[in-house]
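Only one chain is included here, represented as C-alpha cells and corresponding to the form predicted alone.
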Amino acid sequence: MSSLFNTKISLNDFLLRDGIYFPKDYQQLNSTEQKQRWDKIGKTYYGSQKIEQAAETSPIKQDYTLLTGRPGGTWLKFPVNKSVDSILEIGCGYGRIPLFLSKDKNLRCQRYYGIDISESLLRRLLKCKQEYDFFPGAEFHVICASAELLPIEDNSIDLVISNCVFMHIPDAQIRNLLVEISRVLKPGGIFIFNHSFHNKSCPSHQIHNFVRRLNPVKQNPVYLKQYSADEIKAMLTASGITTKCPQYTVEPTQEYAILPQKIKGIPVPFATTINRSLKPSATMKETLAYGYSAYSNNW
C-alpha cells in the first residue's frame, strides 16, 4: 500500500529545536485551526498536576500515576517484560502511555519516535521523560506534526501504539494515517490502537449528532464521525495494515454510555451515574460500548 500521493518525508526535512522535531514549515502549521486548538487543550489536559510544578519532595516525583492514574483497557493485556528495538506513538502527548508500559510493564526498546501535533505537549513529554526516564538507553525522537505523513522509514517499526487519538482525526485524515502506518510497521510487527474509534451505534454519540445537525454552522471539531466494527475492520484491510497483521482484534471497549456527559457543554444530570451503572448483556456491548480499539493478536 503505498503512502499518500507516493510522498515520503524523512526526519532529515525537520529542524531539531529544544529535544523536538519541527517541520520546516512549521510556521504555516502553526497558523491552522486544528495546530492552535490542540495547543490550547495540551497546556491543561490531564495536567491539574504539572510536574514542572511539582517540589522536588513531591509524592508525584517518585509515582508517575499520581499524574493521571494508570491507563486501563487494551494497555492491561499488555505482556510483562517484552523487549522490541522500535516503537511509534501516534498522538503521545506528554507520554502517559509509555510512562506506563515502561514503569508498569517493563517493555523495553531501542528507538522511541513519539508525533503529537500540540507542542505543548511534547515539552511536557520530554520533562516526564527528564523526571522518570521512562524506555530508559533508547533513543528518543519526539516530532511535533500533524500524523499524516509519517517521517520514518518503510517498514522499521515493530510496535506502533495509540491512545484514544484516532476518534479526533476526520475521516479521510485517518485513512491515510492508517495507510502511513501499514507503511512503516514491519510485517508480523504489532499495533496497539486502543480505544481509538466512537462507537456509532452508541446513543450518546447519537445524541451528540442530533444535537449537532440542529446547529450546522457551529459544530465541535474535535467531536468527530464514529464507526461499526465492520467499518473499522474495512478501514483497517484497506489500509494494509491487515497484511502485516492477519490476525487482529476489534472489540468494544468496557466503556458504556446512553447519555453524554455534556451537551453544548451544559452538563446532562444524574449521566455519570447512568453510565457507569451499565451492565449491557453480551448482545448488547457492542450497541453500548462507547467505543473502540483495535490491535493485533501477536504480542
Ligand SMILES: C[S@@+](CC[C@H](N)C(=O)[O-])C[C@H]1O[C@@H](n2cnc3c(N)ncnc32)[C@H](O)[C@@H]1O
The other form holds:
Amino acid sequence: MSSLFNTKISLNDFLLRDGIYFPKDYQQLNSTEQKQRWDKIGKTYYGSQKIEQAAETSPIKQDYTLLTGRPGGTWLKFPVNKSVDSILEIGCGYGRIPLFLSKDKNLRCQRYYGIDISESLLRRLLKCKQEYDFFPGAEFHVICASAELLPIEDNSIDLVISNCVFMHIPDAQIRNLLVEISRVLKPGGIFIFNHSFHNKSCPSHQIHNFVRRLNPVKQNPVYLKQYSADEIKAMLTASGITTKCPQYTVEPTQEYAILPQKIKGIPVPFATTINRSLKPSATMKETLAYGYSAYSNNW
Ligand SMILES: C[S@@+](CC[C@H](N)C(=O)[O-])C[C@H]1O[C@@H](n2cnc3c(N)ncnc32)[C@H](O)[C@@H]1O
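Please supply the coordinates for the form predicted together with the named molecule, as a counterpart to the form predicted alone shown previously.
Next comes the full complex, and the chain you just saw is listed first.
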C-alpha cells in the first residue's frame, strides 16, 4: 500500500522549539481553518481544568484523574505491565490517554510520539508530562501537525493509539492517515482507535445531519462524517492495516443516543436522561451506539 502520493516526511523537516516539533512552513498550517479551530478549542478544551493553573496545594497535583477524568471504553481492557519500544498517538491532545496507560496500566515505552494539530493542547501536554512524568525515561517527540503525513520511519512503531480524533478529520484525510499508520506500524504491531468513528445509523447523528442539511452554508465543522461497521472494516483493509494486523475488532461503543445533547447550540430537554436510560438489545446496539472503536486483537 503506497503512502499519499509516495510523499514521505521526517522530523528533519520540522523545527524543534520549546519541546515541540513544528513544520518549517508553520504559517501555512496556521492559516488552515482546521488548525485555527483546534487552537481555539484547545485554549479552553471544553472548559476542562488546566494543569498550568492548578495551585501547588491543589489535590489535582496528587491525583491526575481530577484533571483528566478516567478514560473508559477499550482503554479499560488494556493489560497491565506491558512494555513496548515505541508508541505513536494520533491527536494526543494534552495527554489524557498516555497518562492513564502509564499511571493506571503501568505501560512502559522507550519512545513516545504524540502528534496533534493544536499547539495549545501540546503545550499543556508538556506541562502534564512535567507534572506527572508519564512514561518516565522515554524519549518524547511531540509534533504539531495535521495528522495526514507522519514524520516517522516505515515499520517502526509497536503501538498506535488514538482516542476520539478521527471523527474530527475529513474523510479523505482519514483514509490517507490510515495508510500512513499502516506504513509506520511494525508487522504484528498493535493499534487501538478508541471511540474513533461516529456511527452512521445512530439516530442522534441522523437528527444532526438533517439539521445540517437545512443550512448547508453554516455546518458544524467539528463533527464530520459517520460510518457503518462495514465501512470502517473496508477502510482498515484498504489502508493495509489489516494485512499487518489480521486479527482485529470493530465494535460499537457503549454510549447510546437517540437524541442529540444540543441542536444548533440549544440544549435538547431530557436528552441526557433519555439517552442514559437506553438499554439496547444485542441487535439494537449497532443502531443506537454513538460510535465505533477499532483495535487489533494481539495485546
Ligand atoms: C476530542 S479531542 C481528543 C484529544 C485526546 N485524544 C483525548 O482523548 O483527550 C480531538 C483531538 O484531535 C486533534 N485533531 C483534530 N484534527 C486533527 C488533525 N487533522 N491532525 C491532528 N490532530 C487533530 C485536536 O487538536 C484534539 O486534540
